[in-house]
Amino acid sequence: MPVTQHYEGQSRLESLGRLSTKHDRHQRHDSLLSYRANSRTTSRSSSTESTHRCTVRTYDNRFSERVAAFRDREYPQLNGTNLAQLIIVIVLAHMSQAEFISTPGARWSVCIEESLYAKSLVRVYAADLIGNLYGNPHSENTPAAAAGQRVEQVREKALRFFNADPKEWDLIFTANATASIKLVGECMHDYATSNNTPLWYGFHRDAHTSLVGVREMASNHRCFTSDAQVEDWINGRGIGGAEPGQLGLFAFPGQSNMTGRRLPLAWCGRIRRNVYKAPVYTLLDAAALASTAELDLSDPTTTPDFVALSFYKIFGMPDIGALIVHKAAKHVLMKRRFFGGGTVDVVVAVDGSWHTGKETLHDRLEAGTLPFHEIIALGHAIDVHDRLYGPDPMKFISNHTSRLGKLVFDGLSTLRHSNGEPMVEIYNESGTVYGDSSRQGATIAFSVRDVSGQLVTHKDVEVAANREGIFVRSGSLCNPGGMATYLKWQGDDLRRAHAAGYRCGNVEMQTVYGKATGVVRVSIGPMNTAADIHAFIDFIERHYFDHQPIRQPSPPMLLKDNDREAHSIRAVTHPTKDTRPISSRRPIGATKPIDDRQRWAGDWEMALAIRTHLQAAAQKP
């Protein structure tokens, strides 16, 4: 590979000979065109081997070689002794990180849909802070002026990273993507209120929880349960959406944070051109998309009005986000009622209640002292990303991670038990094409099945992975629409599950009434290589090939309202500290107390019944 000064991934192949033994092993793995499970016991027959062998298709090793050339040096935090060469993050949301941070022999690695921060980024950032003095940009002294100047330089650099012309776009620094989404919701609510106009809100089924939450600020809302529904709405000139006299906002993720499916960005321009019944603005949640894809905002006629994202998911640090706003739509954000330090020109507080806000959008919305040290780190992060991954870093990362995502899919989808049953169930849309970065990201959601086809719960996968130093998290992924769709949860089912004690993040209730409450997700970052994929698939196969079903006692039946009188439990409650216990019969799953004096909750009662049932079953031989 020729020498270049543009980025380190294209250094001479001869330099690979000087890499560590770990790199040598990575290269030997990367040279494999197929994966063969080396951990099978000799007792398995050759016919059995051919049944469950995982075949990984050809992969262009040049991408892995470029990353391997600097990975050990730039990402030393990945070199835990028990990592088994696995840097993939298997993300399963809503589990405590502390469980894994203290794992002996391994260090905390990457998190959901984000890059790790490079060592050279930490060094250059530290050198900057040591060599310079920065102060609150709201002041006028020399350190404050230096910080203010750097903030504006980084603001423009960040816009250009997404090919957004600063003349057409503005960038508001926020805490994270969720804060950006919330800011849009609050501003549009206040704008609609100031004009005595109802706010209509539409969102796609694949939306992150934060997008779903905006519905609480709207007068009415609609969840589009498929791409086809969105297409019908657009082609129907807005029928089924905002009515005349209303203000509309349509939000969707650029990439599902559950399945990795990438949604049509062309919707934004088409909505702007075709939806006539009421003005409808578009909000793109780019948090998952921007981490491994090129987000191009160069054509404002086809781009969204608002873009929410988190920078740590792209660069590993800093821990800040941004709201990128097309200036043609900024007027709907200028009526925010709340104001804070730095967002106003004049405030009357004693003899009245009047104020006037700043003229510039980012000045008006960035309330309080900016995290200027974090913003300075962002400038360095963009430079380091260019140096490591090339002059067009996100294009390289998109191609690289897309190919690795296809390796994961090919590997998992070909795993079979000796009876021919699949070991893994992958959740995706029909027609999904892995390896096509325009339609699918490097994120895969799946469940493991035992030899009888029964579910191996996500918590079990997490525990097994953790024992090998592979950091795993499990849960519902903060994607309620995706979980309802792929795990077949209806609204009434979720309400009853809540009454039974289920809570988002409750690791003790992995199934309720036979339905899973979470899945496993693999998210690939730019520093991964093909060797990581082989190690991950090897882990799944070694642990779950011909995995025998574990007898799980069934929880109490899910009862309809007219069945509850016949299925109740006897309980004793204590109305007050000084009164005698009250003996009563309580229908299982009831949500209201029998008497206001009784310290009783229906969801606690159902949880108690389930716990008692499980404990009794566990005592059986």
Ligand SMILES: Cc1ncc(COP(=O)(O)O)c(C=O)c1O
Contents of the next structure:
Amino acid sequence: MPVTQHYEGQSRLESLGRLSTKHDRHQRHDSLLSYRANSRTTSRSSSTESTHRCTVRTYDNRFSERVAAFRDREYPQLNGTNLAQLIIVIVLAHMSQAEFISTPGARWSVCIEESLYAKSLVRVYAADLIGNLYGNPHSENTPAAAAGQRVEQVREKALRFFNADPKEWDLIFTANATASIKLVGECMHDYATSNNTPLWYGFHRDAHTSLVGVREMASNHRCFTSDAQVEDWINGRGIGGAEPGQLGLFAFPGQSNMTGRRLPLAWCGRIRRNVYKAPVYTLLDAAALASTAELDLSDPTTTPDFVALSFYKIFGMPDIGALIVHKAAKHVLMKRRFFGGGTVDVVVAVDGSWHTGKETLHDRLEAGTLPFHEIIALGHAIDVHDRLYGPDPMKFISNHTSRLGKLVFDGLSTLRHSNGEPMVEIYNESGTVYGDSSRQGATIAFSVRDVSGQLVTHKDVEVAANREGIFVRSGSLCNPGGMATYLKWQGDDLRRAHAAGYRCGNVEMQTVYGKATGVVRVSIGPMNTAADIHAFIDFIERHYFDHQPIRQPSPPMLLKDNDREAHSIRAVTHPTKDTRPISSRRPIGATKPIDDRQRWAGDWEMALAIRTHLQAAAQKP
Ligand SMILES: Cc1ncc(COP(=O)(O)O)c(C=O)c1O
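Structure of the form predicted together with the ligand, please, following the form predicted on its own?
Up next: the whole complex, starting with the chain shown before.
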């Protein structure tokens, strides 16, 4: 008799037809795709039924229904918002955390990004820790052995979660994706040095800051500014990359954390086969990709040598990451020079300097005490994901979030002011197809435009959304290539802006030289539903429909600089959604205004005071 695994929301779906084998369940997922229902008629959010002027196209609501079946119970953190059942999982880059952290009785939820931990995960984890005694696995006693055993079980379980055969792959637990990326960079550097070989590093423009930073460990590097450049390099068998006698590393994100674009994983296999001027290893930054996509490491034609990721992005917790390594590339990492507690078999410290490292890759690289409580939590997180989202949880989540991403795109892109001008500018590559999970994730970056086409600054959108319990992320998102590409920042401009006082995450500088310093980003998580999306679109429309241009006061004269426009910033804040925004210009850097000084200073201070007030108000129950 076949064993049928029961999972949350199953009964609702099973009424569509009894399907029990994995194959059948996949077919059921596919058959769901053909079912189309206008979600506006099924949305449970009353706020969304009122004012939509945008055209939201058809949406397969059954994915959302299945999540809705357990959401209130499993994600009670989402119930405290002032719009019932509302939350868009999105956070603001570099913004003070205090804006989001909930206090007892506060009406806001804790901010979340991509995924949120389920209640049953916290419960089962707590019960495990309370019911068992675990100790530092570096010891030999019973609690230590229990922890050590669990760590190894979870290591294997995590590999299998990504379809990675433990015979071929190893997994090193790290603090986060950034630590995994840094580890590869350090090891490659040490490997190159030990062979007296220069290290060449290539990375794609869509890279997260953490991937860009690896260039500092290389002798020379190249930023590939388009897919076409990568294609040319691969098809040209490595021309424009590592030279003979060098060692190479090529890194790219599986998904842009800014636009949600998914990059071709097939590059990895093709680089291995085609690029032979020098040995080039591949590093896939799967931090954004793995949260809502199936990362399948079973196909050797697409698999990278190294994969970096963060587990909290997939399951909401635990806050640890991993570096997954194909064992064929293990020798590169074994050359790491640094050693620490647990990574060596013998060390001579006093009358010489000799040591011998552990033989197993993860033992060699996991220096210091492992975060074993977190690793135990990871084992539970994988189980809970299976129970909530089905036997193939990432396939379900990929389908579900991909559809919601399309819903966001359709909703935002059809919003218009009364003069017909678009309310929202979405940042993406031409030809982007939302809803196609092979090429686009459920992340959308955009700016809001007022009725005259002027930018509504990103932080103000975030603050306004936050007041309604909608948590969006804004800023430059640690994506310098995206900022350069979509906000048209050039290197020299950024250097001048920095000299003038601009800092990444500086909430007061939302525009410099008339250019935005950030975007707003929506990043859908597994527990989001169509009702969330409608509420979000509804918020944008209610708040910004026919939004008036910001009054520009005459800029102050500057003592030391004639270029007033180039050295001023605009600060805007919206006291409430019904009142006109307050705007001010002030010089930055060492200059001082010599006329309009009092009015300018007053505006500026008032803007800051109101913002502070808004933040404080948002924390109140
Ligand atoms: C694509 C990408 N890479 C790297 C990171 C860094 O991840 P972590 O903060 O876990 O180090 C992120 C974080 O959002 C990301 O989206």
